[in-house]
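Below, in structure tokens: the form predicted on its own, a single chain.
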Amino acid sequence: MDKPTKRILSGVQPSGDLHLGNYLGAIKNFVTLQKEYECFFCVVDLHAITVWQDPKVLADKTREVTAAFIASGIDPKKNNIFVQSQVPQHAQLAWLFNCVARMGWLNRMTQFKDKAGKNSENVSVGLFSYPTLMAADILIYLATHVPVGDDQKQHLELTRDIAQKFNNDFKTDLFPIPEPLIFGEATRVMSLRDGSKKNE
């Protein structure tokens, strides 16, 4: 089987209302990327449940994000658009990656520290292991490139580390080492309410 050379995986969380940051930082770029790459665009609802979500609201928000993908110009006939939880292999591969990743790697994730704050003892294990699920999202499709904002670069580095360790441990070249695609504008859209925080 030939490995892909230009394949994208990216996703948007359905955990709140869609905002300018989602559009400028992600969805607008997806429309451009579909012209040059084989694309997998995912509504990452499993990532959303690292904090409590009302199931009905989450289902509604998941449909909204999917509709926004299509309304923004992503062609569902040319791209793979799907909901993360509908593909159980994401969670299955994440478990294998939990066994490959090292605690020290995850302890260095600054986004976990930012989100957990002083309550790190009371947050979900899912929030801590979020980056291994992100690695599974990317590597399950053998993605070669991942559009990332400034706040996700560290998670992509972890994905690269997991891919390299898996390949080394099992003497394979199964997983590509994905490259980041960082766009010049709107890589981190800040909240209009608090300019020191990312828009969420």
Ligand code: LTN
The other form holds:
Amino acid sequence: MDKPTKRILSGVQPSGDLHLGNYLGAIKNFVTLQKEYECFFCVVDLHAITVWQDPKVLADKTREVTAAFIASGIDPKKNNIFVQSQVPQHAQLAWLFNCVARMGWLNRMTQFKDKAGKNSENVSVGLFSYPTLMAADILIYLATHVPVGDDQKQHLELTRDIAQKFNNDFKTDLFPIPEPLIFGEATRVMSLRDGSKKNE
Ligand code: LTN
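Would you mind giving the form predicted together with L-tryptophanamide (LTN), to go alongside the form predicted on its own above?
Time for the whole complex; same chain goes first.
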């Protein structure tokens, strides 16, 4: 029997300093994952603009992150490397998900509370609904697995909730419920690197 397709979607924001360990850490893991999974690697410029970005700087950083993917060893012939804003369906599906997700779910997102702080009346609406766009990134490709650091676990949980509610509401099994691949835990990463092991 054929193995079910294992498909990854991950996003990297084109903001901040590319040389910081978290970017290189994430991209390094992608290099390993491309051997086992069908991969979609997305430069998420629409996520970056939830906080202020200088348009010229953002365009440069978008190219830099894309170049870093390729320079780090992600084969652009084997994987799908692309820029989020160039695929308008991400924003379209995010709107549909805005109408599926509940205020209560988004109100529980700790990253929004941390980022907004005392300033919550004056941050963008996009910063609040950021996780529904992330859900769209993942579910639009019917991804089955998402590599996530600790800070994104809660957003992936919300993605799973959205997929489940959509499937229930519309009596479909369209969306897979995506599984996390946890970063930063040596044992998990090791098992993905061990080609002789079939079960991660
Ligand atoms: N929110 C993530 C970036 C991101 C992402 C995604 C990660 C946007 N869409 C989809 C995984 C899957 C971050 O800030 N690291």
